[in-house]
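Consider the single chain below, provided in structure tokens and representing the form predicted alone.
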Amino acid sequence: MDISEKLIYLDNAATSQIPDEVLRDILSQLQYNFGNPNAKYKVGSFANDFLETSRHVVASRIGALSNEIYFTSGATESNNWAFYSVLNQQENVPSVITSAIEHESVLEPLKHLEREGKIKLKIIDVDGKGRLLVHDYLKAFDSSTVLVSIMYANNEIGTIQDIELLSQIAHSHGALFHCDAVQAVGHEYFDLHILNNIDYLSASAHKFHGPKGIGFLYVKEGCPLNPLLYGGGQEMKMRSGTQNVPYIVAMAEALEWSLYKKEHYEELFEAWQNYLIDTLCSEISGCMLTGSSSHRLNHLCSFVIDGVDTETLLMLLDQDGICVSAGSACSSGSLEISHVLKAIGLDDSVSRGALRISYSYLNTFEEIKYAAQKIIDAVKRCRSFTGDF
């Protein structure tokens, strides 16, 4: 097949495509294996042992205790669970810090918990490249201080944050510490016993090439955790409800594919995104990487480009076949001004010209090659409407 007869994904930072490895669990666990895991008989034991075994890989491949991972539908439901546990056994008005690129799903229930009078809610800005200024930080604590939720990395720029030492900060002010990992988990090395500030975690499978609508957070042992849904008493009392043992046990298999695919793609990720960087930036006038050059996901590059609309991109890209964004996709389609490119600075003119890149292991050089040039053809095309460059 034609190069520009295929379908180019590379919108992964979005959602990722599930591998033909972990369909096949998803389908052989719908077919054959449909028992309750809470059935005392053999069919529902035989359940459970998929899902313990699942909750055991998920633990391992991030450094954790079986019986500190909890499943979830995705990370938002684990933000929020991990935040009204914290929060609401709280007798005086506690203080909470975050950064101003988070994910809607931190941010959101934060600001509502503050509008409720819940919470004094300080938002801790960053530099131009999306890193938090420890500086700001560390003024921030005082004693009402009780969590820190700050993401691993970021969902547009791609921004990676100094998470062991700002964990260690927040346990140094006594606080516990919540940490966003959804763009990390699958595509980063993870060994909670290392990074042991981590108090809570949360992930999303879709991320890293499982199904949507399952996660997991992690809460190390001992930390607060009160029940999410009552009922049956699942998962360890905390969040009752049948388990979706074909979704979990497909999240537990993406994540070892993941993180197999990793060791052999680490070097040509490296690669696919200096080529993009440099072929982009050089090739476009007014072309920019937003993030750090350093200190970042090395699946992801993030730009804004002047003189251009985004949404007029992303139509002509899209009529190629190739599938890249403006930034998140978790607000209702929204192309608005993001928050996170207006946190580093970025005026709002240059910020309608965001374009974000993500790939996977399945893709190819070739894509990217391929991709790299539409997108030089697509940015004269917009141009050439308005007269702009």
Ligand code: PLP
Given for the second form:
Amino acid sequence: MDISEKLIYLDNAATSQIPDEVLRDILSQLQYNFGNPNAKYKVGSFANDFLETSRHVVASRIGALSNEIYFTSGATESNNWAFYSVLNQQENVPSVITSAIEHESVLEPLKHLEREGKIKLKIIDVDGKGRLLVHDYLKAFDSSTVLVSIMYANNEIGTIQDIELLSQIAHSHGALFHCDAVQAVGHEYFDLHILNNIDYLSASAHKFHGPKGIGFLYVKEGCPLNPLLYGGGQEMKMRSGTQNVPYIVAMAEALEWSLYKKEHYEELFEAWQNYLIDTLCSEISGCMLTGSSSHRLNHLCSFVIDGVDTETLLMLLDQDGICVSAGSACSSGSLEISHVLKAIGLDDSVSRGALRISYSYLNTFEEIKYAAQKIIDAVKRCRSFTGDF
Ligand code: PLP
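Go ahead and give the structure of the form predicted in complex with this ligand, now that the form predicted alone is out.
Below is the entire complex, every chain and molecule, led by the chain shown above.
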């Protein structure tokens, strides 16, 4: 097939495609392994074997124990669950520290708790590359700090935080540490034996080639956890409701698949990233990389392009069969000025030209090169509409 007839999907930080290997697992689970994992006859215990094997796979891939993994509907649920578990137990009004560039599923529940008067929220700024200001972070702790929530890697600009240091600082002040690792699980190697100051960690399967609506919360043994749903007592009595075994099996398979592919794609991804940064920044005047150039995810690059309106750019690229994004969109699908770009110090006028390209193991260099050329052409067309350049 000619490349111009293909759909070129480069928005993997939003969601990722399910590879055939994982799809086959889902179908065979739906077809043959339909038993309720909590039923006591053979078909049930067969489903339960798959459920617990998947828990073991997920746990071992991040350096956790099986009994530290709770399956959820995704990271939004995992984030909320961790917060309510820690914060509902407090007698006095505790303080919570987070960063200005967290995902809405971290910022919104915390702001909600603050509005209700249940917590004091301290939001720490980042520098121009999206790295947390450690000096401000250190100053934010006091005796009332019970919880810190910092993301591993940012979903819009790909900047990676020094989680080892930040979690160690939190523990040294007696606070629990939660990490939203949605953009990193399946993309970075995790070992919670090494990152042993992380108490809670959230992930969503669809960011690493699993299905949507399934994820997990890691809770270090001994850390507070309140039941989220009461009922039949599934998930170690913490989240009642019959587990979605086909999707849980698929999540475990997707995690193994992604980490296996990662070994082979490490250098390629770096080359693709360098190619995109070099090509777009040299061929498009007023195009600037956002985020850190040294501490960043290698499957994501993000830019702001002067004098370009992202909505128009994305529409033109969509007509060419290329899916990229601005980095953030609200549920209505319309683009809002990103709080992340604001936090790294960009003016609203500059942020209106945001572009995020995130590729996967299912892409090829040919696609990357083709998309880069189409982006260059589309920027020219955008600018010709306004006559600014
Ligand atoms: N955290 C981060 C960093 C994300 O990028 C996302 C989704 O984009 C989420 C949390 C929420 O994940 P989900 O929508 O799967 O619950």
